[in-house]
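What follows is one chain in structure tokens, specifically the form predicted alone.
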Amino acid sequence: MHGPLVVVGSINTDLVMRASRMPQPGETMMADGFAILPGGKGANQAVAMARLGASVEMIGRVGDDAFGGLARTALAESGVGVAGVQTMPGMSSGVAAILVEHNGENRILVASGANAHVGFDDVPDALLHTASMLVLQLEIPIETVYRLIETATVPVLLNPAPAIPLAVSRLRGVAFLVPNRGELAVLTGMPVTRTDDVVAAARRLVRAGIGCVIVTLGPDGAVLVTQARVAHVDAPIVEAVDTTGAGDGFIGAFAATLARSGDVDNALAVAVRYASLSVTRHGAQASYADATCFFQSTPTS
């Protein structure tokens, strides 16, 4: 793979707050502290490459506000491309509402802003003819993820997040389609609750047409499912406080470690620690190492 990663997705703002749980419906409750960060999934998977040491080209629409200057200024700093990052006069940025509890876990409410007039039209030709893979997600039209994988010649590695139905028979020929446990479930209306079923249901999308199936499992790993072969990955232990962002990173690690080495199972092996690691820290592009740093402090089991 010689051409750069290109990442076709959305690109946010995140509004962070954190507290000990979730406030009840009518309830208010205090903070523990408030951050901005970037963010935004096809922003988060870019910069977790770029900073593995990839080339990366983000495609993506920030609107002309302050958040859109901030989003641009934090991608070029970690090493992405902007050139096809547009501004749109008039119009909002996309932006993330964040709640994190001190377990670690999340929610997150987010509105589109500029991401929902990213469009087939967007990406340069022969990017899709060029590009060592093309990264997209569900941040952004539907119809152009759909247009971009059926007009692609290169690799497609799609995000199917956040979880909505899709058509299938549209998704033939991506490459690595790389979903979590729940949105395996949305894509096929099967059980994913044991290792079994995520694996019965990976089997489905693969006889649909799909290369390869990799789902995350959060702190079970991965498992990867082809025609040939089932593999599985343990992430290490670790003590997280923050995931947001893991999956993103997950998928950053993944396609940067493909396309300098080629192989699939170090590539995933590295994605399963790249994320394992990041949930040790805070935010989502924040918690991202780059390549030193990732392969010094590498959780162990």
Second form
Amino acid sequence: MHGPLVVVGSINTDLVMRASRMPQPGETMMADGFAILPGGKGANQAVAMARLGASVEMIGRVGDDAFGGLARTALAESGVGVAGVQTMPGMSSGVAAILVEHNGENRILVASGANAHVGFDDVPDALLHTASMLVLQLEIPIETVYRLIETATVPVLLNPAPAIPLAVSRLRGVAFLVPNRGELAVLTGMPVTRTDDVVAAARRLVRAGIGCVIVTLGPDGAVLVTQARVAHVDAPIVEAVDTTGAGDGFIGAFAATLARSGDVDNALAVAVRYASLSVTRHGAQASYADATCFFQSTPTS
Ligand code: RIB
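Given the form predicted alone above, I would also like to look at the protein as it appears in the form predicted together with alpha-D-ribofuranose.
Let's see the whole complex now, leading with the same chain.
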């Protein structure tokens, strides 16, 4: 794999409040803290890849407001190529309102803004044939995602988040599909409570033409399912303070490691540890370690 990793996806600014619990309907309560942080599933994944030393190009859109400038700067400062990030005059940038409880659980509401205008033609054709991998999520128009999958000749990784019903027939040929448990349930309509259920649901997607399904299981690690095998990787036990962007960190670390080593099992193991480390810190991009810090903190890699 020689070309850059190419992420086509959302770029948001996260408005984050922390509280001991969520307010009830009609209730006003005081937060413990507030932060404005760079986010967006696409941008988060790109930043995690770059922090781990990968060459990454981001394709997306921001508005011409202050949030767009902040988000673009955050990407560039992390080493992500931003030549493919367009600024749309008169448009708002993507924003996410995020509530985080003390146990690290979050609730996220996204206003798409410019992300809703990311189109197939935003992606230079050459990248669809020279990237080491094309990485997609679902915070941009679904038709853009389907056309990119159908056109790219390089391996495609799709993170089907946030969860929406998809035409699985239009995902045929995706090399890596990386849902969490909830997203897998929405995709397949199958139970996903036990690990056996997860494997059965993932197998159905593999039978439908997806190369490899990797289901992220939070504190239970991740499970990989292909036609030939099933592999489960346990997660280290950590104290979670904020799970925001953990799945994005997983995908970024998986893609960056796979691009470097070409070894899926190694990439999976690194991704599980990288996501586990991210939940011990606040924020999404703010929680992603760089390569030096990560490999020092998880010396078995
Ligand atoms: O996956 C976490 C991300 O989801 C946040 O950064 C937020 O912007 C939303 O896109």
